[in-house]
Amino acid sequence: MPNILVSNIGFGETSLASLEVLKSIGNVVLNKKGIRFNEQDFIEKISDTDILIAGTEKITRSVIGAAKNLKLIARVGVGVDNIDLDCALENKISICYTPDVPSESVPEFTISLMLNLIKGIAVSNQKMHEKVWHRPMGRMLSSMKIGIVGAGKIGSKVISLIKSISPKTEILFYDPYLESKEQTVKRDIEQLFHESDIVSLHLPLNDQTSGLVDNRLLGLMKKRSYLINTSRGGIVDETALYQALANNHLAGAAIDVFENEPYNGPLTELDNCLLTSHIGSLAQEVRAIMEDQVVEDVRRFIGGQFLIRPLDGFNFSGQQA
C-alpha cells in the first residue's frame, strides 16, 4: 500500500469515515502533534511518502526534493500558493484540491467580520472583559459603499449576502476577468479603493496580486474606512497596513490571513485591527466535505484513475497508474 503523510492539522476530526477509508487504502501517518509543519519537519518525515495531504504548509523545492517517491499532493482547501508548482511540474507530481467548498463558508465569515467592524462588537467585548463600560458608535451598512476586490465564487456570494441584508447598500467591484456584475458597479482598482467605505479582498495569491494592497492603495482609501482580508495574507503589505491603522487613517481592519502563519506580528498591538487565525473556511460542514473530496481523489489516484478535482496541468494519474 502507498505511504500517505497527512501534514494537515486535525484531518479526520470532522469526517471520521473518510479517515477510515484513507487508512484502508494506504499506510497513513497523521500530524498528531497539531503543529504546523515547517520545512525541516517535512524533510524529516517525507522521504518515503507517496501521497501528501496538506493544508497551507509551505511545500518548497527542498521538501519536494526530499520526497523521492512523491506522486500526489492533495490540498485540503482552495489556494495552492504554498506549493512550489514549478518543482512539482518538473517532477510530474499530480495536485488535487477542493476549490469550490470554501465558497460556502468564507462569505458568511466575511460578512460577520464586516458587521463586527462597523458595529464595534469586538472592541466592546474586549472592554467589557476589562470591566470597562465602553459604547462605541457604530455605522449602518445601508449608508456605506462596499468595494469587493475579486468577484469570483466567494466575492459573488459576499455581494449576494450584503444585498440580502441591506438592499440599499451600494456595492462596487473590481475584477479584471469580469466586465459586469448584476447589482454592482465596476471600477478600476484605484477608484474602488478611493470611493469605498469598506474594501473586502477575495483574490488568489499570485505574481500579480502579491503585495497588491500597499501604501499607495491604502493611502487612496477614505479617512476612517475599513479593510477586510479573508483571501491570502501576501496580498496585503502588513507594514503598510499597520501604519494606516496606527495613524488612524483607517478606522479598522479585519484580517484572517497573514503572509507568515501562525502570526504574532505588530498588528496584534492595535485595538482597531480585528485578527483571526485563518478560520474563514473552518466550519464543520465545510471541513467534512473537503476531507471527503480529498480522500475520494486519493482513492481514485491509487486506483489509476484521473483526478476529479485536479489543479489545471497537474493530473498525471493515468501515466502513473
Second form
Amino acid sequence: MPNILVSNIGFGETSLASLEVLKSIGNVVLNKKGIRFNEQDFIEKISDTDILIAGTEKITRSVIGAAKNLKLIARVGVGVDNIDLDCALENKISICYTPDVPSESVPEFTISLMLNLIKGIAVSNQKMHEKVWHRPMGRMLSSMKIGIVGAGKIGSKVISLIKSISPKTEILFYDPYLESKEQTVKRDIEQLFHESDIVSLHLPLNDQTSGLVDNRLLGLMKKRSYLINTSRGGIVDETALYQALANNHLAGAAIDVFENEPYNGPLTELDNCLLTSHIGSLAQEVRAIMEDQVVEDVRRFIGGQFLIRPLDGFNFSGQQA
Ligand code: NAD
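Alt. form predicted together with ligand NAD, vs. the form predicted alone above:
Below, the chain from earlier opens the complete complex, with every other chain and molecule after it.
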C-alpha cells in the first residue's frame, strides 16, 4: 500500500468516513503535532511518502527534494501558492485540489468582516470586555462604494451577497481577465482604490500580484476607507498597511491571511485592524466536503484513474502510486 502523509492539520475530524477510506487504501501518517509543518518537519517525515495531503504549509524545493517517492500532492483547499510548482512539474508530481468548495464559505466570511468593520462590532466587543462603554459610530453599506479586486468564484459571490443585502450599494471591480460582471462597473486598479470606501481582495497570489497592494495603492485610497484581505497575505505589503492604519489614513482593515503564518507581527498592535487566523473557508460543512473530495481523488490516483480535480498542467495520473 502507498504511504500517505497528511500534513494538513485536523484532517479526518469532520469526515471520519473519508479518513476510514484513506486508511483502507494506504499507510496513513497524520499530523499529530496539531501545528503547521515547517520545512524541517517535512524533511524528517517525507522521505518514503508517495502521496501528500496538504493544507497551506510551504512545500518548497527542499521538501520536494527530500520526497523521492512523491507522486501526488492533494491540496485541501484552493490556493496552490504554497507549493513550488516549477519543482513539482520538473518531478512530474500530480496535484489535485478542491477549487469550488471554499467559494461557498469565504464570501459569507468576507461579508461578516465587512459588516463587522463598518459597524465597529469588534471594537465595541473589545471595549466591553475591558469594562468600557464605548459606542463607535457605524456606516451603512447603502451609502458606500465597494471595490472588488478579482471577480472569480469568490469575488463574484461577494458581489451577489452585497447586492442581496444592500441593492443600493455601488460595486466596482477590477479583474484583468474579465470584461464585465453583471451590475458592476469595471475600473482600472488605481481608479478602484481611489474611489472605493471598501476594497476587498479576491485574487490569487503569483508573481504578478505579490506585493501588489503597496504604499502607492494604499495612498490612493480615500481617507477613512477600509481594506479587506481574505485572499493571500503576500498580496498586501504589511509594512505599508501598518503605516496606513497607524496614521489613520484608513479607518480600518480586516485581514485573514498573512505573508508568514501563523502571524504575530505588528498589525496585532493596532485596534483598527481586525485580525483572523486564516479561517475564511473554515466551516464544518465545507471542510467535510473538501476532505471527501481529496480522498476521492487520492483513491482514484491509487487506482490508476484520472483525477477529477487536477490542477491544470499537473495531471500525471495513470501512474500507479
Ligand atoms: P478564482 O481563480 O476563481 O478567482 C480569482 C480571480 O482573480 C480570477 O477571476 C482572476 O482573473 C483574477 N485575477 C488574477 N490576477 C489578477 C490581478 N492581477 N488583479 C485582479 N484580479 C486578478 O479564485 P477564487 O476561488 O475566487 O479565490 C480567490 C482568492 O481567495 C485566492 O487567493 C485564494 O487563494 C483565496 N482563498 C482564501 C481562503 C481563505 O481561507 N481565506 C480560502 C479559499 C481561497
